[in-house]
Each structure stands twice: as C-alpha cells, then as structure tokens.
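First, one chain by itself: the form predicted alone, in structure tokens.
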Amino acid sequence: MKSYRIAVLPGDGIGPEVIGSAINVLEAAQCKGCFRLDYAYGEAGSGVIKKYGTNLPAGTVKILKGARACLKGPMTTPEEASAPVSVAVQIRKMFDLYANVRPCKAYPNAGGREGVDLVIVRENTEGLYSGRERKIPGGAVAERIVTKRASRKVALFALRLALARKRKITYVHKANILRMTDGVFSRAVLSVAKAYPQVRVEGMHVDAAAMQLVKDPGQFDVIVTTNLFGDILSDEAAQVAGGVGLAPSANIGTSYGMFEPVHGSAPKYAGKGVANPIATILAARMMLDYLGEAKAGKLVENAVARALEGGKALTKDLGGNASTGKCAEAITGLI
C-alpha cells in the first residue's frame, strides 16, 4: 500500500473547520483506494504570531519539508507594514511553486453559469507579488518583476494541461500598455507554444478577458497569465461558476504541491458551523490527483456533485441550510 506524508496547516478563522471536513472526506477516499495518507499537523497563520513572532514557525517549516504535499487552510494576513509576509507566499517561494492552478467549474444546483469549466494558471512567484516595494516622497512604488524563465515555466505547465483538456489556451496580458513586462510574458508563451502545434493559442488583453469571462465564459478552456491578473480573474471566474465557496486551488512546483481553498479565513464565521467546506474538499481532491491517486480524486468530485444535486450539501452561501459538518457528511456518505 502506498503511503504519502501530508503536511496539514488548519490556519485561522474557519480554517480548522473546513480542513477538518476535508480530512474526513480524504479518510473516506482512502478506504476506497490502495493508499494511505499520513498527516503531520503544523501551526501557521496570524493566530500564532504572538506565540512565535512569525506566522510560519520553524517547526512548521520542518514539517512542510518532510512532507510530499501540503493541505493548507485559509489564513489571515495582517495588513500592517511590519507584519510577516503571507504564509502562502512564503511557502510558494520556499518550494518554488511557480504555477497557481485554479479550476472554475459549475456544479449542479450551486448557482453557477451552466457549462462553465475552465482553468486559470497563474504565474505564482513574481509579478507585482514579488514583494519589492519602497517608499518615495509622497507615496510608494511596487516593482513588477516578469522574467523570461518564470514565464516559460508557467506557459509550459499550462500548455501541457491544455493537452489533457480541450487543447486551447488563452494567454492574458496588457502588452499594449505594459510593453516591457507583458512583452516578456507574451513572447515567452508564444515561444514555448511552438512545440505544441496541436494546442490552439490566442492572446487577450486583461480588461477584455474580464469582460468575456462574464459575457461568454464557455469560450475559455485554459487561461495562463501573470500573478496579479491571475489572482483577480480567478476570483471573477469562481463567482461565475458559483462562488468562492466552491473554488479550490493548487500551487505546483517541480517536486512539491500546496493545496488550499481560494477564499479567506472569514473570522466572523469561525466556530459557527456555517462555512462552506467544498472549496477545501475540492482542493484535497486536487491533491489526490497530484499524488497520482486520480481514481480516488474522481470519487471525491463525483460525491461533491451528487451531494450538491441532491441538496444535502447546500450551505448558506449556496442558498441552503446545511452546516459545515452536514455538508461534509453528505459528501463523505456518497464516496
């Protein structure tokens, strides 16, 4: 029997609740497959800053480095200038998780646009999220770092993903204005795409892409873009597909993966049992795919779809009254 060591970071706010739900679903999936998940829990998030002086303690870093992948709950990132960088950003840099993968898919009875099924692949290590900011008289400046190397890596990832889907990729940019940085990105995508003639490639300005995601999301299959553009567009696409409560994400590198829900820690709902755990459950499903347990992953996704269709997994944000626990219970019972 295969065994995988998984780092689990429950996080802040509703994090422990949705992570707990995902673990219950993973336990059910294990029973259907010939593999075992060995969980190692670590502390991280704003809730541990007073205790450790950081939101990612050394002990947790050790746990992360000893694991095959990480299942991460939502975490609060303080906005003060002196606060630590977000845990997600630190882990992305630590393991060079260069591709942020956000599938946006409409599930039955969940309020999304029927037929929406696309994936946004976002460059994850640079751009405006590279953290290079400085003060100037009367204001501040943020540096937007776009390199050929990083752009080629994320383009290659997106093209290979497109091969397994509908063989279409849209690279999103603003090279008519950001001519140097988005010029580097666009040229890198087109250069890598030459090796994939079976994939149809089109370019689109980011403002047009934002409009088209609302107007006609069915035209998209795989979207690849830079860090900030991808962050914004993926939240928009998630809402078109039914809301961030259904939106998982993966952060993939050469030899490590971190999986988390798109949504935040929602501290005002913590402990009330009303949070939607499906985004985290679907993130766990993506982790199973990453580990090579695609059959178990498909069982999880099918159970989510059936539970939503039957109404038993409809939490408050989806127009139902299922609690966090009841939602997870309904999904677990269908695996």
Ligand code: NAD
Contents of the next structure:
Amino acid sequence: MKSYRIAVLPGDGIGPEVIGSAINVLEAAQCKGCFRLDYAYGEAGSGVIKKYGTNLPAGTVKILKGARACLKGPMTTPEEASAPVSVAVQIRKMFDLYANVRPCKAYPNAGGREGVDLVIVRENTEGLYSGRERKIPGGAVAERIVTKRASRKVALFALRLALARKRKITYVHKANILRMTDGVFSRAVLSVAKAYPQVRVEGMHVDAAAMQLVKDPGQFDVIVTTNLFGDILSDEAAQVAGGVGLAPSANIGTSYGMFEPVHGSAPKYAGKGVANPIATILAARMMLDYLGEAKAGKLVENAVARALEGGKALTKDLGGNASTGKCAEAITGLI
Ligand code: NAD
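Mind giving me the form predicted in complex with nicotinamide-adenine-dinucleotide, seeing as the form predicted alone was just shown?
Whole complex next, starting from this chain.
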C-alpha cells in the first residue's frame, strides 16, 4: 500500500478546529482508497513565539522537510515591524512554491453565484510581496520585483491547468501604469502561451478584472496574475463563489506542495466550534490530487457538494447552524 508522509501544522485561532475536521475527512477518504497518510504534527504560528522565539521552530522545519506535502492551518501574523515573517511566506520561500492556486467554485445551497467555477493562479515568490521594504525620509518604499523567469514558470503552470479545464487563461496586469514590471509579466505569459494554441489567452487590467469578477464571473476559467493582485482578486472571487469559509488554496513548487484555507485564523471564533471547516477540507482535497490520489479527491469533493446540498454542512457563515464538528461529520458520512 502506498503511503505519504504529511506535515500537519494546526496553527492559531480556529486552525486546530478546521485542521482536525480535515484530518477526519482524510481518514475517511483513505479508507476508500489504497493509500495511507502518515501525519507528522508540527508547532507553528504566533502561539508558539513565546516558547521558541520564532513562529516556525527548527523542529517544525525538520518535520516539513521530511514530508511529501504540508497541510497548514491558518496562523495569526503579528503586524509589528519586528515580528517574524508569516509562516506561509517562510514555507513558500523554503520550498520555492511558485504557484498559489485558488479555485473558486459555487457549491449548491452555499450562497455563491451559480455557475462560478474558476481558478486564480498567483505568482507566489515575488511581486510586491518581495519582502524588500525600506524606510526613506518621510516614508517607506516596497520593491515590486517581477522577473521573466518567475513569470514564465507561473504562466506555464496556468496554461497546463487551463488545458485540463475550459482552455482559457486571462492574464491580469496593470501594464498601462506599471509599464516595466507588468510589461515583463505580460510578455512572459504571451511568449509561453505560443506553445499552447489550444488555450484561448486574453489580457485584462486588474481594475477591470475586479469589476468583471462581480459582473460576469462565469466568463473566467484560469486567471494568472502577480502576487498582490492575485491575493486581492482571490478573496473577491471567493466571496462571489460563496465566501472565504469555502475557499481552499494550494502552494505548488517543483517538488513540494503546501495546502491551506484562504482565510485567516479568525480569532473571534476560536474555540467556539462555529468556524466553517470546508475551506480546509477542500485544501486537503487539493492535496490528494497533488499526491496523485485524484479518485479519493473526487470522493471528498462530491461529499462536500452533497452535504451542502442536503443542508447538514451549512455553518453559520453560510446561513445554517451546523457546528464545525457537525459539518465535518456530515461530509465524512457521505464519503
Ligand atoms: P480572517 O480570514 O481570519 O477573518 C476575516 C473574517 O472572515 C472573520 O471575521 C470571519 O467573519 C470570517 N471567516 C474567516 N474564516 C472563517 C471560517 N472558517 N468560518 C467562518 N467565518 C470565517 O482574516 P483577518 O481577520 O484579516 O485575519 C486574522 C489573522 O489571520 C491575521 O493575523 C492575519 O494575518 C491572519 N491570516 C493568516 C492567513 C494564513 O495563515 N494563510 C491568511 C489570512 C490571514
């Protein structure tokens, strides 16, 4: 029987609750498949800074490096300039997870716009999140780094993904203003796309894309864009599809994948059993696909859709009253 070692970081706030739910669903899914998941739990997040002096202790880094993939819960990121860099950003850099993949799909009964089924692929290693900020007299400057190499890599990922979907990519930029940086990005996408004549390619300014996502989200298949634009557009698209409680994400590199919900640690809901675990469950589903266990992934996806349709998985954010545990139980019961 195949087995995969998975690093699990429960994180802060609602993290342990939603990760626990996703693990229960994964347990049910692996019983139906012919593989085993071997979990290695690691401490990380703002909750461990006092104990270790860092949000990503060396022991956890060892666990991450010994695993095939990581299932990560949301973590609180302190905003003081002296605080450690976000754990997600550290892991992305550590494994060069260059593509951030965020599917936005409307599920039955979940309040999203019918027919929405798109994926936002965001360049994950540079752009305005380069981490290069410095003070200048009277203010501060952030460097927006866009390289041909990283743009081509993420474009290739998006094109291959589109090939397996509705065969359309929209590259989102602001090259009319950010002429140099988004000029590099746009030219890189168009050059890589020449090898994929089966995929329809269109360009769109980021402000127009923000508007079109609300006006006519059904027009999109795969959106590819730079780091900050993708971060913002994917939260918007998640809301159009039903809310951040349903939105998973994958961070993919050449030899590692990290899977997490799009949402944060929602501290006000921590420990109350009201958080929606579906985003994390769908992130675990993306991990199954990444591991090559697509059949088990499909089982999870179908169980989520049916549990939402039947009403038993509707948590407070979706207008229902299912607790975190009951929602996960409804999904597990349908696998
Ligand atoms: P958030 O996503 O934690 O919460 C925003 C709002 O969304 C919450 O008030 C809640 O109403 C709702 N929400 C989020 N997740 C939900 C869920 N599973 N079920 C039901 N409702 C849910 O965003 P925030 O308040 O901006 O950030 C809180 C903390 O999380 C910050 O420290 C931030 O840095 C961190 N954060 C971490 C990640 C990550 O670990 N990848 C991502 C985003 C934010």
